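Given next, in structure tokens, is a single chain: the form predicted together with D-glutamic acid (DGL).
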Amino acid sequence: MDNRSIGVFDSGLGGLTVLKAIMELLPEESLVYFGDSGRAPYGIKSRESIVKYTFQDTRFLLSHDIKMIVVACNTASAYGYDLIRHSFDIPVVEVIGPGAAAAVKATRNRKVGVIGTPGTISSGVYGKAINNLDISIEISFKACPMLVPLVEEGWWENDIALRIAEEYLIPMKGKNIDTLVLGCTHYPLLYNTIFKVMGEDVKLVNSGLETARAVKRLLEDLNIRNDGKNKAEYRYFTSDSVEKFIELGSSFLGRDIASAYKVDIEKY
């Protein structure tokens, strides 16, 4: 047993979809969340910048008393996970492996689609993770840069969201995939819209949910679950406006964020 918190970071607000999945699956665990909204989006930045940010975000979380780090951002997982895993002495969970494994399990016709930020898609990491598990799987990729600003605008289920999703996804549907990995923190919020475009024959993999399951497995393997005797505590930090984080973050999380604190992340 270990009652310290789990540290979770993302480029901004999207990682709250991963946090939400962890809260629901592991309600006894205390969590520290850092959203780097001041430097978001990561998905269109260079590899150098993303690696630098990933190290700073990790060092910030390590300044708290934590037992595990969750890289909730797909783009940071794609470029930074391997580096931080070998640089810090703490268990680290990322979002790509769990999403890839769930897709391999779900596909019947061995045709899988992956959507994500331009950074995540061009890293090739999802393709490697899926084909390492099953080389015979044919993968179609699509970078969907407009989906992140759409979600940030709160346009999750309107006509514009549907139109943009169609533009990105109809060519992928034409490739006869039966499984689609939502390889970006923001996409679970577009679940209904993406479902409408892809139809009920295509299984949508929410990598946030899969990551929460991976966190649970690792806590159990390491025997470091919270004993659940005290109520879980949630602390939120952002590198941008606290007011904006609280307002938008509460809608991403689907529950009220009572307070958040501003961080000067360049100090880390």
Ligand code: DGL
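Return one more block: the form predicted alone, after the form predicted together with D-glutamic acid (DGL) shown previously.
Keep in mind that what follows is only the chain, not its partners or any molecules around it.
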């Protein structure tokens, strides 16, 4: 058993979709969350910048004596996961593998779509992860660079969000896909908007729950689950506006974030 916290980081608010799933599946686990909204979105940055940010985010969380890192960002997972896994002596979980596995399980016609940031899409990691599990699956990709800023503004279901989603997604409907991977942890915040565009015949894959399940399996494999004797504690940090983080974060989590703290992440 290990009663230390699990550290979770993302480029901003999107990783709260993963955090929420971990809270629900593992209510006894304490969590430290860092959202790098001040430098979001990661997906339009260079590979070098993404790797730098991933290491800084990891070092910040390690300063809080955590027992595990969850990279709750598809772009950081694509470019930084292997590097931090081999650079730090701590278990690391990423979001791409669980999302890919869920898509393979969900599809019936073997045609899967993947939307994500330009960085995630250009990395090719989803195609590799899906086809490693099932080479017969045909995959269509679409980079959607404007969706993360929409989420960070809290524009999840307004007319602007719908119009931008239509611009990106209507071409995907012509690919005859039956499954769409939300290849960015920000995108589940736009779930209702994306559902309106894609329709009920397309299964939307949110990797948050699958990632939480991967966290649970690894905790059990390593025998480092919290013993549950003390109430779980949740600590929140951001590199941007604390007020905005608390307001939007509380709205999505469905629970009040009592406090959050601003971090000068460049110090790490």
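All of these numbers come straight from a predicted model, not from anything done at the bench. Positions refer to the first chain, counted from 1. Rigid core: the largest C-alpha set superposing within 1.5 Å between the two forms.
- Core-superposed comparison between the two forms: the C-alpha position of residue 157 differs by no less than 2 Å.
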